[in-house]
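A lone chain, given as structure tokens: the form predicted on its own.
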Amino acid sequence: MTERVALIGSGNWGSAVAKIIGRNVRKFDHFDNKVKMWVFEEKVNGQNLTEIINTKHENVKYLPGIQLPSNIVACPDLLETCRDATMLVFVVPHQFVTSICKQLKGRIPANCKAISLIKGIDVNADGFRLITDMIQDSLGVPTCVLSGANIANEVAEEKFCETTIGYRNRADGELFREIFHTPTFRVNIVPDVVGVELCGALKNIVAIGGGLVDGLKLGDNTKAAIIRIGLYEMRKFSKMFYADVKDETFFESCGVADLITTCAGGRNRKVAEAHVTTGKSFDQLEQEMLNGQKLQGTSTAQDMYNILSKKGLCHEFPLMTTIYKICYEGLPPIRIVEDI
């Protein structure tokens, strides 16, 4: 059976991850070679984006300098790039992912597979949910997730990193590494699809407070605790709400390794920083420093506020509920270190 690959989304990370995968199927008989990637349509210099990937083969606004395969045809229309998918790659911030699901069921071929590069959860009025429950309970398909310490532009620049994908059924697992596998993206599987979406998610929100105290100049012993204490109340709040994450997760690169790269880089960290430094609002930083990407870590710090507080648990998250309250609630960053 011939595999086919659509990717979902074109920022900053899903244009690198284009560039692995588009060269990916080409090594392989049981994928076809075309990969679609839908854009969201806008003009650079009066000319449509979609036209500039397929003409230039280079995201010159999220991901300028890098070459895109010839393979990767950017496609404005979701349904049409979905079409004939085997396996589909949503690579958008969570908070499209509902929309896009509307459009995509009964509209994709009953033998689709998913994964997930999404890093966030669902916030209702129940409490929440995975993204790859959404995907998968939405679509009806079996959903994995990639997450890791992978900025999007050294993967691009194809420096060496490491990536984890969660599976469910371990066939997917081995399919969806072949498309991600590379001597300079190392991806190891493991059966653990809510441990990785849980630490690809959370991490963001830690970034926030290494940015507050990079901005605040505390210094490396200062962000060691912060990175200390978050992957602890990450573990933590995992294992509160699904016993069956596995420890070793942690130790993945979704878990500390990611945890670590998003607090020395990233653009919750610089975004953070900026905070500090200029006293802007994060709203106001994000326009100003994004080119348009969203940031991922203040949302997902209201959207945990949001379920901590409903259930009386910030006082059990001191770290994620001091974050929450300096970005929304005016709190002064230097209460990063006096809260927790």
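Positions refer to the first chain, counted from 1. Predicted model, so just to flag it, every value in this text is computed and none were measured. C-alpha atoms forming the largest set that superposes within 1.5 Å between two forms make up the rigid core. Compared with the form predicted together with another copy of the chain:
- Once you line up the core between the two forms, the Cα of F31 stays within less than 2 Å of where it was.
- Core-superposed comparison between the two forms: CA of W13 displaced by less than 2 Å.
- For L68, a C-alpha deviation below 2 angstroms is recorded between the two forms after rigid-core alignment.
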Given for the second form:
Protein chains: 2
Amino acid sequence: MTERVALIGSGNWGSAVAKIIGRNVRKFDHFDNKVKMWVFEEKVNGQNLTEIINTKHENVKYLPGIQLPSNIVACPDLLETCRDATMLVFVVPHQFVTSICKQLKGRIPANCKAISLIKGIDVNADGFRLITDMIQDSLGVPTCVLSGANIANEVAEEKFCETTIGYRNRADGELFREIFHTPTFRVNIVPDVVGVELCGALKNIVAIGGGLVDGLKLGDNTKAAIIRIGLYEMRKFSKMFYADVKDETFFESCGVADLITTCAGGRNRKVAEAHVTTGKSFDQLEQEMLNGQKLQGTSTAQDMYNILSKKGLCHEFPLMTTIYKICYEGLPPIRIVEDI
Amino acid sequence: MTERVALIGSGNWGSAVAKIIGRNVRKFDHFDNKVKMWVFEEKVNGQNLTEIINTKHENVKYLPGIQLPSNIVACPDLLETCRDATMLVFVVPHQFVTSICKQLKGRIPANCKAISLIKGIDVNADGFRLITDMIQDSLGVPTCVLSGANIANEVAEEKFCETTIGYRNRADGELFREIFHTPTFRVNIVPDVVGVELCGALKNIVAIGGGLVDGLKLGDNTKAAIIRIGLYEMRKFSKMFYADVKDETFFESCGVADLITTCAGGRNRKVAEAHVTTGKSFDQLEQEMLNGQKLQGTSTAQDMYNILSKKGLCHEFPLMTTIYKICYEGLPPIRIVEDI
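Right, the form predicted on its own is done, so what does the form predicted together with another copy of the chain look like?
So here's everything in the complex, that chain up top.
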């Protein structure tokens, strides 16, 4: 049978993977060559973004300078994008997932499969939910996840890196691998959706820790220790809430490699460093430094702290807890090495 | 019974741990307060280095600016240093181990225990030997190992970090932990001497890879991928040659954290970067940049390659093999991402 891929999302990361997927579907007979990409319509210099993408083959707003394959077709209508798709690629901010799934419910083919490239967890009164579970439960489609050390612009420039796909059934993992894998974007597939997804969700908390250490000028040993302890607590948290999460996953790109990248660069690290060196609050720095983008690390630290404190588990996660307190309770940054 | 610690070695790292051990033995009744430290005698500004250390309580040559505790007693005579010791701390360049053990054989107490802080492996015609095995076999003393993300000067300045002790029997691991552990030098003990030791020996090969990526300006994703693949090959090599090496060890400071530190700073990384940017050979750069110090990463890559090629295993370790070929066979640096 012919598989038809639909991309739900067209931001920086969505456009970078569009370049890969557009090329890869042409390599195999079992993929439809046309890949529809849902674009939240907006005007750029008076012109619709979808029209620009479909004529210039470039997302001039979110991934300027990168040519997209001509078989990537921007579409402003979500239902039209997904109507006949058999493989859905979710790559939108996580707060849009509920609404998107509500619109798609019952309006996609029965044999559909999905993959989530979304970072984050959905916290509610009872605890939290994984994004893949939200998609799977609301649409009734088996859902994989992709996460790794993948700064979008570097991927778009075809600089060598790796990524990880977590699957529930191997056939889906292998099929999604076909549309993502290239010589410079190496995909490993692992049978652990939850582990892969939680790595992507929790890493930004550790990046705040890495930035604090940079601001305190504590050196390479200390930063490596914070990354190591962060990886340890991510793993412990994942296994505590989901017994079948695998240690091996944390050795993959989604685990150790993404943590290294995120603690080396990225906005969470940068703002945390500035918090130490300027003494300004995270809120203020977010406004001053991020040009409208959100700081994920602090809000994820808060989500994590809410989960842990409700279950009386804070003492078992000293790093995550201390980072939360530095972000939200005015704890001095140096406590990151004193309280853990 | 009273334990007496002797330090064999007094370089940069030896002096940094002398500061820690000198303080720690005073905290427990079961340690003799005096810690003898063997110093290879040399003249510094016309005065014996041992005399300077014993009067100024500072190793002015190898760890200037750091005060050593007064109970650290420098001694130019190896046998005199170790004669009544029950705990030997080896912290010398690995090429001196054979000769030191030959001198000590039969001249140390029967209840002696040892720990190695030495990086490296001993390659011979048949394969290779671990430093801890050399010490244990030649002296007949149970031997632990200590390794971690521990740049000596940062440790001496009491910047927060962690380290790992691998033990054969837990009582020895706990005893050595007592003389090393401090609030800013956190010791985890693990039942895996071989894993801890091989991490310390192999990491410098990966640091060459990290430096090549820096020189090629491939970005954070690529560097994180090289570190991850390096960790994977270190683990695979260790488990292939020693079946009881534990995965868990690679999550410790000696594993992932030391690799991160070594790929962030350090001379191996620096010289490899310069190899790409200047086109000069590693030999020439070693002479120009290292002020008489040796580049461990290249020679370890060669040792590793000799072992792998003799056993026909090169294809199973593409990163280590490619790094060797870039160092010794003129392979272009970009092949680090093309050949793996």
